[in-house]
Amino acid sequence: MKSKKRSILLIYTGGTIGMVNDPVTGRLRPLDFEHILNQIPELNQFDCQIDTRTFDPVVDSSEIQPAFWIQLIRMIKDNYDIYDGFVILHGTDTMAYTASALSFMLQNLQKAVILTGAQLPIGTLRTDGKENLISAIEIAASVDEKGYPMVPEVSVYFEYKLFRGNRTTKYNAETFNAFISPNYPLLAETGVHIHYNLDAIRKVQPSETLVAATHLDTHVMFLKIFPGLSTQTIREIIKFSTLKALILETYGAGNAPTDPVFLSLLKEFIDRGGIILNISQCRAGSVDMDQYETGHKLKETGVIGGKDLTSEAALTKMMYVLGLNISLENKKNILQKPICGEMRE
């Protein structure tokens, strides 16, 4: 018996991958999705359906807001039932962000997403395009021997290397390796043959049904740790009465200064119900408090650890258990947690 042809729903948002050259002010545009169809015959050896929607207006990577992956998430879910997986064409610079944002807002996801992009527009002869675009698809098309999805979760496909989507980071636009996954290994690598790490990638029950989250609040504020900081800038920051949470940034292992003042202020924004996440500037590590006495005085004080979380994902973790409508205990404990592979346990 033939089984079924499998289907794709490639989604276009914007990015360098589908951008021209504008003859009159020489800048990068975006152009429409059929430019990108057109540059790549290839696709039609695919043996599996491949449909296409385009955002309307595309969208450039650095406009990327909370509403744009609402928008992204509601395009999935009306068309969760009818394909089999999803590649999305993204910009480079807020990808990890996007993953990140929908590895949360998808729970219980069962099918493979992933999000592609480029560092050289489609039409250049040299695009890094052609093969992410290709073996995305590839890949998201990929079954096991059951004839599930080969990788059903969100991830990052990027010069022959795919990612966990909420453990990447871009870390360098002149190269056509752009991300890191710096704590987490690779969920595949592409070659003569694509290899697939089957430890490293995510296990689900079929029975599970998908969970789309649409809510995320917003105030939620990056606070960087750095030698001269000065406490009234943290007093008039923790002023702010609509501000709910600080992720705070600080050195190596969860370390930040021990001046008393500093910490008061972090207690009183607690104090009052706000939530302080701690995660590492480092880009590779964890955040321990109680490797240090000045971690440890920060946990005292009631900031929670973030393990080693990016701050991708640090902050699109924040803006979904905001979001959700539990207890601040509750959301407190949540992140503390991997609840989608984001974090170590």
The other form holds:
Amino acid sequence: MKSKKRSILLIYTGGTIGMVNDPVTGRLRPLDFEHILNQIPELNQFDCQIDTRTFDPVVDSSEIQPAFWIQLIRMIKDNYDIYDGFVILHGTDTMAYTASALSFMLQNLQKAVILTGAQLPIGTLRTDGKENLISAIEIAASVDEKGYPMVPEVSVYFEYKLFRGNRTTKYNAETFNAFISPNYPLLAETGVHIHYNLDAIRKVQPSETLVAATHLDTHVMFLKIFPGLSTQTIREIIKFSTLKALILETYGAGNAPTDPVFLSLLKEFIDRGGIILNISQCRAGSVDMDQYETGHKLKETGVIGGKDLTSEAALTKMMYVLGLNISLENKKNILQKPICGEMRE
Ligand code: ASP
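Let's see the other form, the form predicted in complex with ligand ASP, since the form predicted alone is already up.
Let's see the whole complex now, leading with the same chain.
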């Protein structure tokens, strides 16, 4: 294939990477895109076209809501045919949620969409933001021998590692390696060279076209099991008439108490059309409701298994699936199998 100059759209949403210390409060707050671009003159050395878009206002990612994901999806969709890849600068706090949401909302993706950010602002001497941004752009612009993007999926690049977006979780608020992917191998690792883990990277199907979802249903909440959780609390929660789904965070391989009142409340919610998805409080490993009696009881009430989903992927997948115009049974089927590499087969 004839090589032409690649083009990347760099989208700035906010986060520490672009923050400065407010001289009045002494706290970090986001600053405009110009500030970042001025700190990285190396961007001009890339042999690819880099255009930029910025959200207005730019935010600390703790402010991010599903409406923001929809805005981001529209931005990518509107520019999808113009650019070869997308790099999104985003705060680390909710990056795993955004990466997971985008992976479900951008079905049949054929191009790289890479989220990155920093633990230290770009203007500080020891910033990790420069390397993160430069490598993310390089990976987003890379193609294989056939001219297809090297990583045609939503991913997170951080501290020399490229992760599948919907397998990623933030686990460290202090060190530069802020993210882990406990249940899926790295997509790539950067050192002197970039090593791509081709077996782990999604394969492009050239005949497929992008399907971008712009509707999410947020009537969902987490329920984390803990010793002392009262059935009265659960009774109050399931009383919310607008609640459509619960992500049940259970122990170990998907276990919870077998108290008949607790189980009957879950059943009551399921019988009135609610969905309960079982994921584990453990970072690594998978839910298997047939392994223990305590897990099996949940299965008997109609709770469905989320295997090795992260909580970020479970939540955003639930919002995406609830938003689909399909039957309840189909929703439950989709929730139990991988649709974009977010869980094991
Ligand atoms: N609070 C910041 C944010 O998520 C943290 C960061 O970017 O590292 O926007």
